[in-house]
Amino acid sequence: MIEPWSPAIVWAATIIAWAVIALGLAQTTVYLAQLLLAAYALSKRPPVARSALLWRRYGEVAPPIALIVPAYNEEVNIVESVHSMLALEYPNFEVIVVNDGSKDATLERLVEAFGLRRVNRPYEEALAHQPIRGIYSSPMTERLFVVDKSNGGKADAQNAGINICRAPIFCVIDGDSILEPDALMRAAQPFIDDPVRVIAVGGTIRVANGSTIENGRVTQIHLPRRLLPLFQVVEYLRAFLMARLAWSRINTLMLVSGAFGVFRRAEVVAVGGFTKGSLGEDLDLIIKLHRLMIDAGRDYRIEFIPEPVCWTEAPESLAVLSRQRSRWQRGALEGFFRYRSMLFRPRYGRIGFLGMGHILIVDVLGPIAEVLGYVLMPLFWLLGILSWHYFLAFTALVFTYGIVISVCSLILEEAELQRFPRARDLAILTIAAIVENFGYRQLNNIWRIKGYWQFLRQDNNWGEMTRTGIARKDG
């Protein structure tokens, strides 16, 4: 018979236990309050303009963009990206690419592809980075630059790329990814309304594995047909529709995504471009442009706008995705953690009560509530330390409201944007937006987990994307 455990010991359980589902209550209000803050946010925002309209409207006054796409051995897709963005529906870009000492093909192909010749093309140092060691040009079209230098890593490319770029407003994009060909325009039209305030614009991000893909576009969006990039169109569908809509309305946004973002120049080279060596570089920059508009009293706006689209490919393994989640995981305690001083700070007032203490809550303690509440809370139950009830109460917490704003964000998604024609498909990411909540969820954690113990040892490996190639017809 097991002997009845201690009063000291029941009590320590039933605080943990508590502790665990309180932080579990915390972030299920974080993600209500986003899932309604998004749905109000696209209730006002007006019918979502044609290409064509856009064009007469803005066409004349669009200001000049360049596009910088760091790549670091993306040999496999990185021709056909280049040919999507020298498409785009936009008057008056460049496309800049940086090879960042790739150890593949992928200088060679852009040679081939695009008959490149090495030219002399003076530049600002505003940003330091690794040493140039060649600037190529193609005969073929005046758009496109390719900048080959040592390797420094994804922020030096992308600050090699700021310095080469004469533009105002640039946009840094993944050598893997693909643009909607409107995406330009429409991720512009924040700078054109409001010139004054709006320093950085994010877009969507969609998974393109499965969909077919000619001449740089996509002509067809269809599923992907295995199931781990499915579970992630649903991941990318609460990530960008829902949280980044959300916090963009209240102006509270702290991520732009590395993959797809428009900045104006100025400020970026104001606060030091992207930190070299910093794995979540996409989040320091924002966190760093919050912090210099706010330290030097001005009114500005970091906006999120559903439309503008980039197609990129998702890991189709569970080793290339475990290290994906775990380098996330690391970015984002390192953005924290850097500064942890404008946490709860009055002089920062929405950013460092509501920006910042949303990461602590859903990136900092988060990972280690949930995956503390799967080992203990049954642990305490078996034992005998927790009841029934306690238990029962997690249990459903943890699985009703990843369900719900899972499914809530899918409604959202087809309600406003329409993305999905055929009733299939909503119903099969239906099934994924339940199915995902068991098992590959808690999986997701325990990479973070993992990137949690990478960071804490000092552990800055970048880790291989191996890419299969969204290039290839899936049709």
Partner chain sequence: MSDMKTILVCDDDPLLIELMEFRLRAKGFEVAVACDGAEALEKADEVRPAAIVLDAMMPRVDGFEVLSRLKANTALADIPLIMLTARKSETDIVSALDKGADDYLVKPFIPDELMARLSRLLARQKRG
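So that the term is clear: the rigid core is the largest set of C-alpha atoms that superpose within 1.5 Å between two forms. Numbering follows the first chain given and starts at 1. Computed from a prediction, not measured in an experiment: that's the story for all the values here. What changes on going to the form predicted together with the partner chain:
When the rigid core is held fixed, the Cα atom of L279 travels less than 2 angstroms between these two forms. Put the two forms on the same core and the Cα of S137 is off by 2 Å or more between these two forms.
A movement of the C-alpha atom of T252 falling short of 2 angstroms is seen between these two forms when the two forms are aligned on their rigid core.
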Given for the second form:
Amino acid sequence: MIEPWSPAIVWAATIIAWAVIALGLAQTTVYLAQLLLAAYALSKRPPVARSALLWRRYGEVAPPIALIVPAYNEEVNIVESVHSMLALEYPNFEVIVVNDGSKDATLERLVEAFGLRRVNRPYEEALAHQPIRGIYSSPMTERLFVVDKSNGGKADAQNAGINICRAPIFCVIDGDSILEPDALMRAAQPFIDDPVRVIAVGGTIRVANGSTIENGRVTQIHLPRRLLPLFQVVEYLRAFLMARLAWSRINTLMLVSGAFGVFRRAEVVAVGGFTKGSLGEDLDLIIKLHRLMIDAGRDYRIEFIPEPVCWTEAPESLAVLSRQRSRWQRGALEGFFRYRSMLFRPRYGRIGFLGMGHILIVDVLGPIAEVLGYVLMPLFWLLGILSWHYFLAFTALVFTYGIVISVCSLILEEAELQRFPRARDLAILTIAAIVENFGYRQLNNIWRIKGYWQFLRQDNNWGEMTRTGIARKDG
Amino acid sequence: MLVLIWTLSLILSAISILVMVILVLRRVVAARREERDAESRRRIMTAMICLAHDKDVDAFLAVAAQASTSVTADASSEFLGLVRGEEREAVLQALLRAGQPDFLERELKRGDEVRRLHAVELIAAYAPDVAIGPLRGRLEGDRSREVRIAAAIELAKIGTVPPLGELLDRIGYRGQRSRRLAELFGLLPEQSAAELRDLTRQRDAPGFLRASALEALWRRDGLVEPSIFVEAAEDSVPEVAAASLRALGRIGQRTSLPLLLSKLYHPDWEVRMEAVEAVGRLGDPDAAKAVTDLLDDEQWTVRYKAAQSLLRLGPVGEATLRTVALEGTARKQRTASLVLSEGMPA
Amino acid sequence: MSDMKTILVCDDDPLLIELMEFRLRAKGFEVAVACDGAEALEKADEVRPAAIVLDAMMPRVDGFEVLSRLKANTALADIPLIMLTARKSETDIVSALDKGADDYLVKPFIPDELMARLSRLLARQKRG
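What's the form predicted together with the partner chain like, now that we've got the form predicted alone?
Next comes the full complex, and the chain you just saw is listed first.
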């Protein structure tokens, strides 16, 4: 060392640097482990068939499913979405639209389009929610029920839907989710293969931006033309194909996305349904389910199916994306701290150690360590406090391993699923998987820190979601 | 250590990018082949449609000779899934001459799990003398339980399955959790009734499996004496007891009423629910009093089924329900009035 | 303007459409095709077919709803209609017949049988 830094400062810097690197290493290890597990899970997964075959194979034994669709101010799309949901390919299902006190004409549009009439339908008041103003059915189809209730938020609306549904299994989706026609058939497969143990199933969600959407169905898969959603395509692949699949393999899946999740009703009712006023109510529910089943000493599975079942519209503007990501971060923190007593508790076994542990590393400590690293590592090096080896190791952890993990998620997708139609798309995605580590990843971390800050200040507003971008082509 | 992190990361990323490039190239090649296959698939489909109508086998074989056997297999799967009867037989005859069964047998031996499963379902369409051998082979020796279950189901459809005990052993313990076994039980030939009956008595078998056997038995009525269900109603596994009560309700013998009534206070709510529903199906007005008590059950589903059952007990039941709706305790009253108004415009 | 009868085939499966086109043309019918439920409703109104063959599971609007809407429209309610679908549950069949379907065939089906049922419906229509 040429610079006259006192040993105390050098010591402190070394400790900080090692802490940051150790966390980076831990995170990278988690990711690499996920990658290996996901590859193993894909090689072992149950056979996937075309949907016509699925129908022939499982049509006889498919259990009834209720599709619960919360709707708040969706007058623009609601009729079209309900039409496409009624047209899903599944032998035995009903669609329950819950109008969560919309201020616009959501209910009126539905009444008009389906000739809805108010009916009496007895239901179990198993979960608490805002009062129901009326239940409607349609003379045109027995599969549709519309519930009109006072506003209470998404979780509240979903709880009302769970009360009203009579099927033993229900599926929750977002109002703007676009389902694949065979989504229910695929999601039902784990419930058919292992009806006693399976209590929840998640499915892959993909970014719809850029694809052609006709009347509530994705008809042609294209990559988004803009950079921000393109990065999100890679991100979603990483999150679903790698992370979720890996965790489900060892039955430690901690999150079934609120945009598409299928649950057994009895267990969800037993844990009190969705927690109201929580940002990450999907994460919250799964942790509750794990806790219930482990406390009760029951053998259970929470499964994940790698085939894409649902498409969602990703934010295209920085402002909206930033709000979404801060909200996700707050949701993760909330879930983690609400159930922190499960962390490293031997009673909760793999959920306490691996499940909660990886949330701790990736969501709770990860963003802080990384942002700290961005500031301190170059500083230490430039000021001559530490050798450039520290700096290099940190860069490697952030950038190069980042590339490895993103590209490997793509490799998994191409080796096993091949859902992107053209070779050109693959090439573009490969480049995106490399480039996203320079800039986008850092932005993401800043948003997460923002979420952290909001969490600490308990500022739990919903980020306003403005809808943009999907090329709708109506006939 | 620090240097190691750095160099390892470079090596790994180089490898991953290289693999990705190879995959992209592979995709370019695959895309060309797919286009070709799609074209010949269309031609095969058209040829099959003509063949089914005018029975001109030679014209079909000429088209099939142009296409690869796997494309033909794929196209035939769709056609066979859509059409049945004499025309399907004509197409199968032609496919036989085009050498399809040999191709499918190769697939059964060498394909991956998805292809084997598909081939099992396809080969089952051919005449029993072609299909049974390979299907048995799969049931006995396939690595995947999905394939073994599929082979068992296809064999059951043809009507030649090994004894039930052997069948379950072949499928294996893990496969015995699948809902598809319920389908398999439903397809078993009549001779298997005795074996299914024995299975319902096997206390060490999974409850789910025994319940499925009970269901398969009542669905084809007259296969076994109702006494088997009476016996199973006393089973300590709630799933089995519930399945037997459901069966008794569907069979609808008046003599089982006392037994059903005795189960209305079973500790397991699913048993109570099946019992009260079965009582409703028997339709004996004398049961109205006992059913009314369940309008106060702690489980909503039981309360709901109790009210529905009352409605099935004829005028007496309905009158009882109306009285409760006016005078009963809070919970009873609410259930009764809700069910009375069900489906009515509000 | 020909006096040939037009049959409207509504299905999203290209194989079925090709099969039906082939069969119906062989019998001397004109064929109109709709690949989804909304198109089925439009075509029915536009073409005024002599009969309709309707699938249940189609994009946009499902077959049962198409059936309800057709039967609710006085101008189209009298067109004979056959459901041809992979749905084979009792509830589905009863519900379709309740809504006014004239016949219900389950896939896999026998093409000759469908043709026979269609001719019978058309003959009855002529008499009635």
